[in-house]
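We begin with a single chain expressed as structure tokens, specifically the form predicted on its own.
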Amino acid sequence: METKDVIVIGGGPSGLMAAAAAAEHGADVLLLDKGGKLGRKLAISGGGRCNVTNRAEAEELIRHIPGNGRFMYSPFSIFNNENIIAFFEQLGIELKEEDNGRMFPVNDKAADVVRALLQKLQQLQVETRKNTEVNDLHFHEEGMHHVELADGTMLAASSIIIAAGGKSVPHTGSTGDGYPWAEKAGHTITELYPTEVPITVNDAFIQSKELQGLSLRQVTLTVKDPKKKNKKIKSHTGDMIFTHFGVSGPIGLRCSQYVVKAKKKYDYAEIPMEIDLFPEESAGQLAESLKAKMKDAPKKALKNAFSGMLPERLLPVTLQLCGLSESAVCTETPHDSIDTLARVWKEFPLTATGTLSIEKAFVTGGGVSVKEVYPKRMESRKMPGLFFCGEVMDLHGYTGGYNITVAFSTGYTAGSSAAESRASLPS
């Protein structure tokens, strides 16, 4: 039976990572990915361009992991964002840093990225082998585990890495083939729901696809408790899209786990939303303006005068939710229904039924338990010589390179960890 020191399984971002850290780290190391081609998701990442981390401080980076964050601290005290933007540009991938401190390589090239990952780990001599399957993995309390693939084959390792992703971009070959690997070694998965997925919307505005297409800039996007209507559950401010079935862009995308968690929580079709269009303004100043634009033009219809303020598809919707008529004059329009329109551009409705499945989304939530795993090493608390790393683990963070960054810390730390121990038992 051939054997070494530590097999990875999967050839995402936080796979490759391992690898590389487990053999500068000594260890004899073999990576296993089922499909033709390794770092397909990295290669797609930041839109084909490779966000490779964000740049915020650790607790900034904290807080842009909503799922189990806290958990991170431990791993970026071993491999940080510093340390990854280091690694890479030691590797020839010169960095710059965008909006919000996103990093991306200065040419807007994620397979340059994923080219220089795997050069590494030729000179590592790591040995990578693609279309392979893992069937199943057999593990002892002490001595070795095995790694079984599907045409039969029997692989032994002292440290296995399970670095499998989750069940979202299934296309890149994240099929939640690691969950049950992680469940016969005793480990608990917590319930996996889409994160980071365009949110599906039933208003007739969105029906009739009026505003299919139309992007908002520096909007806040509210999830409110569907049982107290004024009670906030989530804000996010930042851009959107409306799109034929509801709302995405950035902060469609990270106010959708919390309409996935209302719907669960209170068992409700329907989740309300609001959009702050105007959030540097109070209703009562948005009112103000609205008015003098009207004082300034008494006889245009509201529409005309009104032009400029909303992008102009939007404009027509938002009179509509008030009961006025476009066409309609400004002298002849009462001063309560410019209240009222002021609230509704602060409070502009939306009716949100769910998300797109958890095959669209850009990350899973759930997985492993961070619980059951020592943050230190990645390590199992159920099984010695058994780690995990990346989004087969019940992490998740909001999009902008905190994923990413998750992916590459917990994999550094893993691969490290995985060659230093041999499977010794936990201290």
Ligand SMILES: Cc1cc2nc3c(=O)[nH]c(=O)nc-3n(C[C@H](O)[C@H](O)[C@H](O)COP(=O)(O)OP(=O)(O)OC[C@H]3O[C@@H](n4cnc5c(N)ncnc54)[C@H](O)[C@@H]3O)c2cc1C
Contents of the next structure:
Amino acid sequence: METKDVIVIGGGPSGLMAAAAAAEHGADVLLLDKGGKLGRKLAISGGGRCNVTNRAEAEELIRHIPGNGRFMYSPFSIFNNENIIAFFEQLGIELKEEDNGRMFPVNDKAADVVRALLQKLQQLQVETRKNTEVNDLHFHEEGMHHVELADGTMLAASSIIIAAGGKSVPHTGSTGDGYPWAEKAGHTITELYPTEVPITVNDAFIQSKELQGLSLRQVTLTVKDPKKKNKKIKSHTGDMIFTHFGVSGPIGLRCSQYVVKAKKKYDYAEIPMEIDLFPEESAGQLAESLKAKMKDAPKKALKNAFSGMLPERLLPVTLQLCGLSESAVCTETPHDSIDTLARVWKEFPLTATGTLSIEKAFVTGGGVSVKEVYPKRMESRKMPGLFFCGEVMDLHGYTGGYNITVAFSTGYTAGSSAAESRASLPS
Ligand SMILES: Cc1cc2nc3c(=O)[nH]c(=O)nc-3n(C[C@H](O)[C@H](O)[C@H](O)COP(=O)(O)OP(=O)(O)OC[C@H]3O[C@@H](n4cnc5c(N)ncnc54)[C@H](O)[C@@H]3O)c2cc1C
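May I ask for the structure of the form predicted in complex with the ligand now, the form predicted on its own having been displayed?
Let us now look at the entire complex, which starts with that chain.
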């Protein structure tokens, strides 16, 4: 049977980095991927420009990894975002920083990032096999582990690294294959759910599609507790977009996991949300501004008096929510209705019914329980010689390079540990 020191299953960012680190630490490494191309998801990340990492400070990084971020202290102590930046710069990939610390290749070419990683593997004499699907794993606590390929071939290795990704966007090869192998080794798979995914909303103004395609800048989106409607579960400030079925965009994606979790926790079909369209102003200040506009143009219709304060398509929706007609004249509009309108602009209500499916999500929440993995080594606490890295684990961050940072950091940690582990096992 063909034998290697380390076999890496999966050629996404975590597996590619794991293979490089294992080879750099002296191991004979084989990387297997069932797809015809390596790094497919990496190549489409960050809007297709490859968001290789994020330059945030350590604490800030952890804060942007709501799925078990604290577990990342150890892998980051071994290989962090600055190491990732240095790694790519050494490979000749110049990086630039964009908004919110997001790091991209200067030429915006994802293909160059993937190519540089593959060249690194070649230099390190890592053998890569594409179109090679792993069917099953056979663990032996005291000897070599065995990898069974879909064509029946058996391979042996003293260390196996599962880097098979989650279940999202399956056409990139991430179809959840790693979970049953982890379970077979005695691991718990925490419940899988979609994260960083568009939210579905059933309010009339969404159903009518009148807001479809409208982007809002620097607003605050909040997910609320369905039992205690004034209690906020999570708020994010930034940009969002209305779609034909609900909301998306950076803060829509960030809020999505809280909708999923609230639905599950309370077993409610609908979760209240709200948008603060003017996070920098109080309802009182807004009401004063509105009343001043009315005073300046007493004969104007509300729609015209308030034009320019809100996007053209959103203003009539907010007036309707307050029972006001857009053609009502300022002088005929009672001031308490304007107070109500200001409150609606601060708490524009949305009724979330859920999110799109896990397959349509950018990231999979849940996975191999972090409690059962040594964070300094990424080795299984259940099976010696078995390692995990990347999205197959119960680790997830917001989009913005945080997931890829997790993938590279855990990948490097798993690869370097796997190379050092069980080096002289009998076959
Ligand atoms: C459109 C899109 C945009 C994104 N943008 C961002 C972003 O801006 N910022 C961010 O942080 N994250 C982003 N992400 C998420 C990020 O890309 C993933 O978290 C990351 O790719 C996970 O890396 P991974 O190595 O764990 O798994 P993956 O990249 O999913 O790779 C897993 C690999 O394993 C292989 N594999 C699976 N099963 C088998 C098997 N049985 N045999 C052999 N091989 C197998 C697959 O073919 C695949 O190549 C985005 C995701 C998507 C889909």
